[in-house]
Amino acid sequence: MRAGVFDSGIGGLTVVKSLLEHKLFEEIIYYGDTARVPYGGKDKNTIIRYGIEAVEFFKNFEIDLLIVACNSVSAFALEEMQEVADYPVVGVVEAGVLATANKIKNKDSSILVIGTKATVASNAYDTGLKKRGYKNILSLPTPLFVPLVEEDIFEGEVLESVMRHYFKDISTPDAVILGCTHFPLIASSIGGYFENSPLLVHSGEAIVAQLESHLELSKRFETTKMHFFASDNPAFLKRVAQRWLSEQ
């Protein structure tokens, strides 16, 4: 089973190692569009283009699954992605709201997204959760993340600062959806300001649950080879991997 993942850059590693974690392909080829990154404040079209140019990527490789790992793709691109690709085409928008779903069964539960301008824009958590029920729903840009993340700046006084520039006016909710792969590098961060209480739903885990129920993935691998390909210093892109992928 061979699976490619796409993201406008390196946050999508983050869905990498999840997948990694679970052993659910025996080869994953990693596309990371890095010189047009970020795509958070960028328009619907422009990033429907990009979105299209991705698939016409993976056309060099004989994939059975193309996993977007990019918020902003999956919350603007996926149906035209699905129109033109002949392989199944799943995103993490869909999996973080069915992953949400499948934990929090209380429909007034208070419910935090978090992500990028575009992805917060779109409304695409907002509309799937509401088709559920749930009516407490908080969407909040916080672009100024992914810029620290990609600095690793994971803990510390600057994201604590940022942290509490974003999240000065709120009260602790009940789940926080991390809207960005780029999030769950600075989970702790995030649950440790609002005390360790919320629910912090991760994109990588949600892609998992996804696969795992809805597109029949039980069989595990125990070694993945792993390409790394991107639109921009894949030296970069490709260091990074291996510091984020061997961390534990």
The other form holds:
2 protein chains.
Amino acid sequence: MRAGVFDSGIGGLTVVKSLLEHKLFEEIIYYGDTARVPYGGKDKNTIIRYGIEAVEFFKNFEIDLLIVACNSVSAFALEEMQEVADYPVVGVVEAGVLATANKIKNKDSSILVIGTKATVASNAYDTGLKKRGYKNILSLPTPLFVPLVEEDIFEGEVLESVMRHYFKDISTPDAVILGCTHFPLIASSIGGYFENSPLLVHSGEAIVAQLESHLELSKRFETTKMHFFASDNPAFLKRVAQRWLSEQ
Amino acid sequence: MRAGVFDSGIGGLTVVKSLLEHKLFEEIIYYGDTARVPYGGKDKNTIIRYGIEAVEFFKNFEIDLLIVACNSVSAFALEEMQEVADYPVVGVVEAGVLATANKIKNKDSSILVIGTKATVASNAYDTGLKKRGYKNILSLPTPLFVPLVEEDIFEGEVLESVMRHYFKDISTPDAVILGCTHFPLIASSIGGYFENSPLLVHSGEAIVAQLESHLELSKRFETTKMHFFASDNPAFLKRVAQRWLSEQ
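Alternative state: the form predicted in complex with another copy of the chain, after the form predicted on its own:
First the chain shown before, then all remaining chains and molecules of the complex.
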């Protein structure tokens, strides 16, 4: 099995990390649109256009499946990408909703969704969760977490002050959906901020669960061949990949 | 006189504000490449390509002069843009160096340059200042200030913690070059952080001084007709323009 992974930049590497840990693919082709990152503040139509262009990019490779690791693209452009691709295209938003529903059985549980402005504005998580009967959902754009992670700030004073900025009026939820691929890198800080350890829903783990149960991927590959492409500065992507993917 | 103002996004509006205050132009056409913002973490070659594409964009308008409001583009792509344009192209880096040299006469003065990663990596300010005999220059990438400004955080706890993060080991300089068009919006917080009120060099004021003295623009126009274009979400650009430009 050869999978394509598309992200607006480097954040999708957290999804790749989960895929590698579960040994799901023989080969993974990663494409980060680093020349136009971030997507999270951009317009719906622009994001759809960029998503379709990503499908174009993967035409050069014979992939069996495309994983959209970027929450903003998954939220806005998944259907449009599915229409132009001749293989399955799966996105992290649907996977995150399924993962939440699998773990949180009480429909009155409070669920906090955090993500970029675009992802939150799309209401994609809200819509998916409400369809499954959840009523108590709060969606909050937390765009500053993205540049913090890109600056390798995973804990400490700056992150604490930004968390207070966003979360100061919020009581501890039962679950937090980390609706941006950057956020798993600050998951332990986010978890530590709230009392009573809320469930943290991670896009990478959610995609793995979806692939295993819905697409019935059960074969395991001892090694995965990785290929990295970026629309800008591929050397930087490779450096970050080396760092993030090696920290098991 | 009809000027084009090019920026990677909305930051160049701080330059427009200075141009409007000094009534230098009859008409200003602003183009923000919001579909690909920010440029500050991108590669030199990508920034040059985007700069040349901006000159292409302005072919639709008969401009007399193009002002590159983005420090990263000014630092990397100014010569390449000048080669393809048939009108003068001026950039904020050269203007900032000139403005500093006009105000700081002691060549031993300590000068702190802050900007995006790309601007700092270009060494454009350092090179310009060293040519004029300054020896004591510290250039520091401060990329987190950009998303803070874009979140309307101009003061307060989050900004203070980010300033401590960047400046904690730095003694008060004689001048701070605000080497990113977003930074004038947090100038008073940056000035307040350091003791002894260092000189703050602002790209917009620097460009006005350069236009007045070097290009000998002396005519004044009572009103300036503004046109705004953006490669993504022009409505957002117009909203920000309305807010930033109205606060006199």
